[in-house]
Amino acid sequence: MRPLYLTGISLWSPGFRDLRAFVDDARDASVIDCSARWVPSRLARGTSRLTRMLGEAAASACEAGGADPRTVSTIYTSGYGEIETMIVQLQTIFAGDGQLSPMRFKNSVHNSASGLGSIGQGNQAFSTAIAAGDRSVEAAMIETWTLLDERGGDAVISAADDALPAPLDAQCAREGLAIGLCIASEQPEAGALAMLDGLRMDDETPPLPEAFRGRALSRELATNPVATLLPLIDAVLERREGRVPLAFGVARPWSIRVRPLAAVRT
Amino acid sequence: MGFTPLPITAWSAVNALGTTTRDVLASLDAGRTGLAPPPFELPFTTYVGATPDPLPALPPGQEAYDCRLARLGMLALHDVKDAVDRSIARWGARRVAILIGTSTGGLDATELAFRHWVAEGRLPESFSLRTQHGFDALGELYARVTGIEGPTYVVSTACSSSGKVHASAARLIRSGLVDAALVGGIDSLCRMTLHGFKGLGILSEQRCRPFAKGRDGINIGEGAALMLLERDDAHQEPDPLRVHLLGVGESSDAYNMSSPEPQGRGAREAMERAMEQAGMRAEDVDHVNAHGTATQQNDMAESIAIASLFGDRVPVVSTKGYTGHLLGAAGATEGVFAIHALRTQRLPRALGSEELDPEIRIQVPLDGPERRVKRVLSSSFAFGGSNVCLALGIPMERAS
């Protein structure tokens, strides 16, 4: 398969409004939610924070990569998806009046961000939503690579998982994280951050990342499947060529080679 | 863009029509509906397509994955397992992918656990969020049972999920990452989906009536369906009636989260793209297995899209009157029904469509006719405006 070009990166996490704040470890306690700028305001009501995180990551990555939000292909990926909305609805069924909000039900599907994003941007191009647990980033990268190999053009991967609501948080304590990547099939004239190639399956099981740019990652963040992308971001920021896995803590993960091309403007 | 037809070397389906592929297709041939009142209590009236109980327990060692969804999935796997084994032997375990579509995942297990939590203040000991609720648990279970080691993931785009996995699989094979893919869809009946569609006002209180006058909504069903797509079929049992995946069309309405674009623009684009990939013209299509949910809006928009491409020349059947709407499993299930039509040269009777809506100007055959069927389109449309259409049949160059 032909190489791909990474043209934009975005990040949002509670306390960090963007990639620069996260890289600089500039935590802002007032950042507890993100905008729904890819979602029409009339439809934003009843969306989960996860939907907004996925939309924000997609919008910012698209902007950073200079892709056209009306025509870019979008690949959304999340391990547990719209589980917050699901719990609200189960509460209504089993401890409430059983009358589900139509708006909330529409937004409970795993592809909520995909649908709302396409409506908001008037984008009739390819869009999908993937769920692959700890392999969510890996799956999205494979889906994106084979899509661009077939069709060419630009694509945005938006990966997000949020903290789980009670009572499910007892089984999986997790900190919210959303990362977006804008990827092109051809090297753009304006340049690219990195060339990506060498997609392959490996034999070793890489351990969870413990640190990012010298600071320790909490277990709640490191176990978020989206944190898989932090070593890739670090390699691009440090302009360090090398291979990065696309999943951690799983057998036979896929990996890619990152060849930085330009400095990142965070 | 060239699309190499992919032989479908095995297929299976389980749903309200039966717990084996043979039973399901026999019921389809006989024109028997699987729709019945729900097997559990609900605060409203509807019909559902429930798979006959009891569903067999999971194999020893897989108990952690146990839920209704997984049991449906294992039933469907049974009928394709030998072909999957041959595929692994031919291509190697790492060269076979697993791509599954689901809308609900293991929600049925989570509902039981949540109800327990409401009553007892704690989740049941037996509940595992990761292996029972997690959408990826389906693929993980299949990988454990089959030994497949290739890319494994779930596409979850609501009701187009298990149609879209065919497109993903075709791209994986075309790109050279794998040589075969086990694709399909699984969804189980859940209270949340039933309550949700009731809240939207589109859940019928009677058996659903696709394309019929006075149709008043959907019935929800459950089931699983699988297909094995391969680069070639030399290692499988010879089959002169082999059906191929000829193309897949995907489109986005970008219009509304739950209503189709009224003129069926996205539906038409998905069908056009499937035909384009397959190298087909409108006159090459012999039958359309429609999404046909029996809501006013879907059936009207879809019929406009179909009529704009084929007029009333092509027989159109929705099989929702047999199984109900299988949501994330609909695309794969109706793909299997299309394969059956191609192999038997007989279309399903349009169950529930007996009194056709005079505003709908497509051909809906009521008698389950024998027809010359070489190529079929099978469409699925979803929340979020996600559309997909499969082109199935005999490759164009082999047509006579």
Second form
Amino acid sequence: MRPLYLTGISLWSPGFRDLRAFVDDARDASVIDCSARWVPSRLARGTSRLTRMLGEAAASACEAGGADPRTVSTIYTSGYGEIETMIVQLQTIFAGDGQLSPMRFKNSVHNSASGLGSIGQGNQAFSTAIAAGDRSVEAAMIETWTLLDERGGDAVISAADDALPAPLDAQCAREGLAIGLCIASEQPEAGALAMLDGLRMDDETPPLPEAFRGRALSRELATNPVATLLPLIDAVLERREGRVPLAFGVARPWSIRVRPLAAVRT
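Based on the form predicted together with the partner chain presented above, generate the structure block for the form predicted on its own.
Next comes a single chain, given without company.
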């Protein structure tokens, strides 16, 4: 398949409003939610923070990459999807009066962010939502590569997983993280951050990332499936050519080769 070009990166996490703050480790305790600017406020009522995280990552990556939000293809991915809304729905069925909220039910589906973002921008281009557990980033990259190889154009990958709700948090405590990548099938005249090629399956099982730009990652952040993209971001920021895995702690992960082309403006 043809190489792809990374044109924009975004990041949001509780305490970090954007990629620059995360790179600089400039934590702001007041940052506890995001806006999902692609979605009008009327449509955003009743959405989960995960939906807003996916929307924010997609909008910011698209803006950073100079793509058109009305025509760009979108690939949303999350290991657990709208798990918080689903838990509330199940509690209502089994311990409450069984009367499900239509608004909450509407927002419990895995493609909530995809649908709301497309409606908000009047975007009728390809859009999908993927849930593949700890391999969700891999699945999203393969989907994106196949799409752009066949159709060309621009696509945004929006990957996000929030902290798990009770009782699941007792099994695995995680910190919320959303990352967006804007990717083009052709190198734009304005330039690209990196060329991506060499998508393949490897034999080695890479361990969880322990650090990002020299600082240790918490276990709660490193175990978030979206943290898989941190080594890719680090390679682009450091302008370091090499292969990066698209999943950690799994057998036969997929990986890609990153060839940095330009400095990132955070």
